[in-house]
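One chain comes next, on its own, written out as structure tokens in the form predicted on its own.
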Amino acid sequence: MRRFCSLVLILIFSAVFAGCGDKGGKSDKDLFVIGFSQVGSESDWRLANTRSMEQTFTESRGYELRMENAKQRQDNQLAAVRNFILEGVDLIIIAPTVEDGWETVLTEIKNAGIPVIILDRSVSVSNADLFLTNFGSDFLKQGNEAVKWMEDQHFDTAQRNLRILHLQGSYGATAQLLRTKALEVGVAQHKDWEFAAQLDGDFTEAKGYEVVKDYLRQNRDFDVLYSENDNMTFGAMCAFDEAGITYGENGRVKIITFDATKKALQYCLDGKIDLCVECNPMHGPGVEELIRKYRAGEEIPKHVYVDESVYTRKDLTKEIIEEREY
């Protein structure tokens, strides 16, 4: 009798435990897992692009994400995706902090028979089916509209060559490498155009901040902050700020910077930036469709971009900037 009793206990606990261990109805085995390798949160951009993610990758939705952040850091990179490999997650999504070093880790990924998908930056890799698709901004054509809105602005250089301080992002990330490839090819195609200086700025503001305000201590002959993301062009504003330089629509200094997060457009419609040029941060639902396709065994292109737009004072109005989600 004793041990009649204790079986019925054992099968009752069993049950109320399995009860709390359901999720909504779906256990662990009805969820697809992503391993998401984020390069870090080094700025307002990356933090809307990892809402975005977290805010289609839900439990609700069919997803589990595990998300790692390597605060900017491939070798925390690499260790992150090794362990997702070790785990058997069903896809894995690397949000790359420099393209190259990638060939290695995702050959081991293609050997474990997960498919990845690149998002926002790109790797350099001597075979391409090594990751499913690419995902994420044109940042040639990015810079390349920086460059067109320089060629049609007039200029008051006073019979000199335009000045131009170059902010640059992380070395060696494919938003730094294309940006800065454009305004190279611009500078090299116009005689009159030159560079003041070549900064690196990391995209974040402390050390945009930082670098500028050195810069000002013996240089301040310049026409163009050409600055690679929104977080380094605040500041570097900060940094004009207390030099006592101005900027803007009716300052010395005209200010281009990429992102056009909602800060930013608001320091464009009050005229203290003249530029932004748009990166879209939100790719959670483009990359969930993609994920749609290839589980539903649909061909997908190697490489999507997302839609974006360039914004001067005239584009922008208080409607547009309260309705950005970033």
The other form holds:
Amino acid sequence: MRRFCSLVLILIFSAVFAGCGDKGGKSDKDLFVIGFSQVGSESDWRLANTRSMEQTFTESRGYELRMENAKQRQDNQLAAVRNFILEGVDLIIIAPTVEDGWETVLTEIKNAGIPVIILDRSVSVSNADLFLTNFGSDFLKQGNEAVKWMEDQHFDTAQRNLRILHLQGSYGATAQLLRTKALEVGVAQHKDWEFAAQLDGDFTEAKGYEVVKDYLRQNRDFDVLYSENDNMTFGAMCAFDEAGITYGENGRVKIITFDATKKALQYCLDGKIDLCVECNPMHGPGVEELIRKYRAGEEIPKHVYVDESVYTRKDLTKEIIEEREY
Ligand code: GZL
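Having seen the form predicted on its own, could you now give me the structure of the form predicted together with ligand GZL?
Whole complex next, starting from this chain.
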């Protein structure tokens, strides 16, 4: 009787999961199969990050990259990752939309015996053993670089405080949390700095334009735009243009932006943006090196930070911008 029940269960399981994940886990060409849950395609930075991963993990280099675009929704990521488990991929890479909500699914992946790399942003979990490594940027350092630049400008606050318009990225994303933390600590440490407003631009150009345009209907009284990514900055610049607000080196409002994509660097060279804080999206080669080390049984660090810099107009030339990968 027990054998009969086991046979029935196997038949039911096979029937239920037969349609799930139209790919088997193992590649039929003996490739190393990577399931990659990407945040979305919300910004130029993200497109460059996806391009770097796709250019690195190619079949000719022995990989099958299965990337799922979550369209900036964590529930899409959780579904994609659970499908990767069912497919039995060799490794999972997650670029998390937000930090919270990962404990359960990372435990499921661990129980399935599949290694996980957290890419770009971070996850907030009780046990760091739930992932191999977190490969990305030091976002707090990025924010602190911007605050230091503001300090070095020695803005004239004799008559009134320095007023900062803060355009924030997707709430709960590590890049937003830490770029915001750096600025909020900076404002707390400078009694002559204050927030004009903190607006949610969700890391997109459209939302950046929309929220700044709406803000400008009733408010014009600010001196600095601290924008947590280039695409929101581009949207804000468009709203400033429509409102007749000047900005950049010879304008009334100084602009700080994060990512330092080619388009932002060109605006910086043109004197339209004052500070570009680099956030390097070209993660592919560094992640592949970590995977090679892991597969060779070598120890890999829990956090790996990419090299990044900051740029003002005097640091840039047309040639430097043309040579950049993103
Ligand atoms: C930063 C990354 C952020 C970028 C934005 O590593 O998570 O998300 O700064 C992107 O452009 O949307």
